[in-house]
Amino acid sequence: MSLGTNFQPLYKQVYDALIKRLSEGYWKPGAALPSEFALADELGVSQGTVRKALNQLVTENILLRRQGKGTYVSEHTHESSMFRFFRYREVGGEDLIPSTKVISVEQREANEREARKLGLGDLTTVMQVTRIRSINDKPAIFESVLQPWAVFPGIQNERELPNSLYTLYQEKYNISVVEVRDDLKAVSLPAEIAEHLNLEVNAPALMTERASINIDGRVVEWSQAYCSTDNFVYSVSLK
């Protein structure tokens, strides 16, 4: 592997090469990356460069450190992503684990805002999942999930999807989600939503929908889930 000649910082053509190689499945979840040394001497570059390369990936959570042991590629188990990407809890409360109960999956062609949201282009075969969240015991989240279909071929024919699709698109299809985009809106709930959650029509609930984005900047998930405001909140910490 070798660096290019442009006008980006060294550091930012070795983070270029090495995403490259962790969006192709070079390194697989879990595994560990050569030392520094040998990154350095296989790119030609200084063990500097590569360390502030590394620093970065490790700070966007793509990467994580082991005391003693070296670097490795994150995974993303049940716990980890529920407790980094999952954003609701109860008032007050601490981080909460859901339990998920899959409605329906379904084979369609994505509208022209929904292949617009998934940077399609053009319209295309999409995988609809559609779910109910609850947390201690009480349904709190109706959730719609899109997936392209030509990114997760035969995701309609696992047995049982587990809580944290992110786990399922790493183990399976080499797609690392490692950002989330959420845009949040008030909303009155639709008949056909409210029943699910057991609440009035009309009554007020926040809308989220998600743009998913694996390693190489592709969005690979589009969502939007509906939850109510009267036992759950949209939580962020930001430092």
The other form holds:
Number of protein chains: 2
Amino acid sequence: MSLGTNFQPLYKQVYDALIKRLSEGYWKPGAALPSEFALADELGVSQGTVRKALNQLVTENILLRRQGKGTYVSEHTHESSMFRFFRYREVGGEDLIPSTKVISVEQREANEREARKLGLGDLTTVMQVTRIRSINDKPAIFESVLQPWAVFPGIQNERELPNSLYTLYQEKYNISVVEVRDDLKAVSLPAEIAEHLNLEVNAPALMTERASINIDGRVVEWSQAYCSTDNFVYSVSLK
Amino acid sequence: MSLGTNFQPLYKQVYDALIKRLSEGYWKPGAALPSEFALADELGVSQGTVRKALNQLVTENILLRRQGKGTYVSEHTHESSMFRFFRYREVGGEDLIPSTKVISVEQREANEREARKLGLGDLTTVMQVTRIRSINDKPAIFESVLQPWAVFPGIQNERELPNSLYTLYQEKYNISVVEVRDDLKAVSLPAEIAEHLNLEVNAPALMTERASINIDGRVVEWSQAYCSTDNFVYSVSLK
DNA sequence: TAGTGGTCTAGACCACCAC
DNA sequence: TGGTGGTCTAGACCACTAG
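Since the structure above is the form predicted alone, I would like to see how the form predicted in complex with another copy of the chain looks, so please show that one next.
Below: every chain and molecule of the assembly, starting with the one above.
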């Protein structure tokens, strides 16, 4: 197959070729891929080898397969994929989709730490979006998101931001977040944030720093979130 | 194969049969399993079907395969598997194995909430082990672990507790933790705990509640941990 | 050299879906 | 009915390990 001379198992070469196409937007979110046999013909390998690569992408939530129908590119609009990365839960409550209110959007230069976290080189201009997420109409999370111009060209012209930014990223900027890395700390709430959340200054709060990773491995977004855990917990399962 | 009349794919039946044997201690941690062909013969399926089940168990960190050698039952003594579940990291530091000092061991009855979290029925007697974990010789984490008698018969007679309790569970009680579920909150440090950690009372701290899941799906341990995040973060990756 | 797991292929058959 | 993915098999060949 014409996949270069790297010494890699065929299925890995197929996997890499598919990742490359997906990150270039060759197949759009929600679109169907060719069948296993069609891909096998095109890439010059057997159907079983293609299958192994496809199934790997399914376990990574990048593709979706349905018996009798076909193989599709996963979309970030589905509720299931929202809850994959949204880990805050109301204590003893249902899984509810948070509503979101934008507090401010501003353009600025990333500081050194931010630029490092975002893996930025020279172009350090970012958009900073500050939002309040409410669960059951209770303000719960104060969130501040950094979007580099280098990753989202023209994002300063966006007029309306959807509840799930990842949907916007996928639809308009060909960015598919496949992994997030969270660092959690406990902090005393700063006055400004306490006010937004109707909480007391210096109350203990959970602070999450998140790097979001694109399908091509780049960090494409970095965010900070504050959450009082009187009513919410950050809930995660490790296997 | 003689695996009952459940309508399940063969590889799933093989997987279940292997899980059953592993949870019964048929193969001990570190031991080698029979080869693919031997298992296939014994179970009356083809080698490829056995392989699919084995590879699933490898992705779940339950088995370990080495080309040219064989298939082995994973052990919890390895450093790698320690860090799988230990998520606290020193800010900007290396991954260091924490040292542990036992503060107290006592036998008591679980309260209603604890019994519910542990999925206990009538036998609600538990051992409560309280420990301080230090990283780089700095007291970092105050941890309180509940071990039900129902799960660990005779554990009240243990004289020495290893740094990693999971090692003890696996070697003496045939318990292999394959998953943990953490709920994180931010709290004000209670006086007793602040003292143990050389911190100020009411300083904000991260509090982790953890349920540990055995290979057979049961919750086998429930623990609470307090950690000041001046120097440490809870770090996790979601995919 | 023999035995193990790792890769790759080819083909049969089934279950599901759409027309 | 034809096309898709899902399962299962059989066999060839390679790479690594140990004696």
